[in-house]
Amino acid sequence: MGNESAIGIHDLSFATTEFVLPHTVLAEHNGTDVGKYHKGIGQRSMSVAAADEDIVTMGAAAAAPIIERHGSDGIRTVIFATESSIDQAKSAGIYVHSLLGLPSATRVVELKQACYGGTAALQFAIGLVRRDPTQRVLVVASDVSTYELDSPGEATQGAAAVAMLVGTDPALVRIEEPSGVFTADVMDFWRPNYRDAALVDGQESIGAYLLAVEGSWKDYTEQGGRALDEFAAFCYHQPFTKMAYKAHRHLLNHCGHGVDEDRVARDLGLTTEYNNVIGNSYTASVYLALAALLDQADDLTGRAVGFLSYGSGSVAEFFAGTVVPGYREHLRTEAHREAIDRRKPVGHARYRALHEHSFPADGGDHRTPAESTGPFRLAGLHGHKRIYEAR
């Protein structure tokens, strides 16, 4: 694909929550050896949402710097990817559109397929830009991952939103044409309408993920994709960071490479830096991996990056991107570090209270305490309507 028709990620920004729970605190409460978290699953802490934060406030906070830098001209579509949706009918993206003051001549839609939704949004955005190269698409992937207290999945919780501006002549990453896709009907992880917390079969999920890695890679090579050795790094979906390592070793073995640990560290090392302190951010996770890679790598100009996006249930996609010359001038490294460092640590009792917090379903007036300090907050509920405020 020549540069003249290049489409990809022009800008990328992320936001996370007000609070953080260190895994040392969780381990102490559980009587678990913290090594089970730090080494076993590769997690050090997890973002915890304040009572007045949700996927909308995080999504708007992630997208605001993009609108600030580029304006809203040419953005005729907002695609919001999530699996922790706040409404069965209305797209969470409409609230973000309103909070950001975007023009009314915009289409807004919400996409869902577990953690794969962010990649679906990116690919749909590319299709829209290919149809009309003068347009740009705002993609927002935002999730709060919730498992039951004291369940095996609890230590993998997290929350974050990534916003991406997709258009022609991208300043960060050019997304390449061939894509390998894979779908299988698996009950490894799901959340029925009547539940707040997801249900997960841990072993089944790992097996389903590895099967999807094989399937999407097979299709990618059949579509004429790059050889494995051409990639400088790989961004995997990270339900926990050790899963990315497991998946990559599996891919190397599957391709007959054998596992060279130095190579694995080189391919993945920088991509887990944000996820291991934020936790699982579902649809945003693979793009947090990209942010961590771009923010830390010496120079990736002209190098290929592989993306493996997996969503339980299950759908996966493998595709490649090429890092664009001059990309480092457009990074938001400082803002990203600040988003992580500004989180306030909470104790275990406070974390549990926030975890169990939910609005009564009576449609009455319910104000939320002003706990967060970000640019947007969920002020409360009134007549079954969520009320958002810009600070």
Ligand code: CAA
Given for the second form:
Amino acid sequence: MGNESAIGIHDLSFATTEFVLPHTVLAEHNGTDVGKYHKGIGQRSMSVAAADEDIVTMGAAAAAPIIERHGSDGIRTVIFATESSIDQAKSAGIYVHSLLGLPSATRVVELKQACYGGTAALQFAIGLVRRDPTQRVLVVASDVSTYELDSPGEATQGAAAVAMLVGTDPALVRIEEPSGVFTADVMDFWRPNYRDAALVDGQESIGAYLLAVEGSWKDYTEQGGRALDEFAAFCYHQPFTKMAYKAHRHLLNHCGHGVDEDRVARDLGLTTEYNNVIGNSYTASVYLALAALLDQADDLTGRAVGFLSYGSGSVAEFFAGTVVPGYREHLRTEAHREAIDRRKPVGHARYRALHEHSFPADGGDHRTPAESTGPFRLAGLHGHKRIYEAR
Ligand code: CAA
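What does the same protein look like in the form predicted together with ligand CAA, given that the last one was the form predicted on its own?
After this comes the whole thing, all chains and molecules, with the earlier chain placed first.
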């Protein structure tokens, strides 16, 4: 990083939904051996949004503790990354900006490139801080993952938001140069504007992800990045946690290391704890992996962590971060566990009803049932406008 000041993740906080559907319930409903879910794809449960929750309520709930701890001084930009957008024009970040009471002297924008959007937001934030090191950027990555009921993708749904404060002299992780980047025009997963649920070619998407791992690692190496052996752990995008294992084995093979399962477990083992019970949170997933790693690992001070962010369609980026001395004093481990443990199990019929729930498009006054108990809720829709409330 030369003589330039260190920039990276100063604080990280996540939020998820009111409800959770255990995979045992899904398996019982569709007659699948639960081993396919627990072992085959590596998922135990998935977060399910209540009728009065969405990407805004989760994003605001993730970001509120950051603003409480650090205030809003120096935050002149909010970048909201999502691929489950609620509006084709207005940034979901503006609702979050309003719910958090951030100053009007702020630019707010929404970013999209499938699950890669959170990493684009982080990298763009670093660029802004590099230009003016007195500024800090609030990055929010928030998604509700939705596939068709009774489709193979159904077991890989989930929902969560991660908020990160990006600035100089970060308390958690310094993000390093260089990055390895990769783009390929593939139709592995997409969601046309007229659809709520994503379309996906499951096997093609796995192949496209592995190709992107190779491509972004190749560019990372060519840009003068670290050697594979220098990393203490790897945070992969986790559409389902077994995907991280597939990707890492692929990378090891590609680099001529062979696949030593002890090494794979050591490199990834602690990164899957949250995604395993939350499910796919798209843009947030790679940063939930980081939260799980930091919250559980023995001291990682000074160690390098590799990040592989993949967004279908497809764009990928491999980059490194170094864990900062004293980082453990700034973690939110207890709050993260509470966000997961407070979820209420939901029955299969209720889950399906929530999955199919949508507002009528008639511009009328539609209230949502008060189901959620988090700090923010979607109270309803009035004249085509979403109405949010803080508790
Ligand atoms: N016990 C243990 N394991 C079992 C089992 C059992 N009883 N039954 C099956 N399995 C194993 C299978 O052997 C398989 O393992 P391998 O992949 O190691 O061979 C695994 O469970 C899954 O089985 P299938 O491949 O038969 O599962 P499927 O066809 O029903 O679908 C899926 C799996 C393609 C991931 C599907 O859930 C899907 O389409 N998901 C959405 C797409 C996705 O997540 N793609 C990931 C890459 S794209 C991306 O990362 C972007 C993004 O966020 C979407």
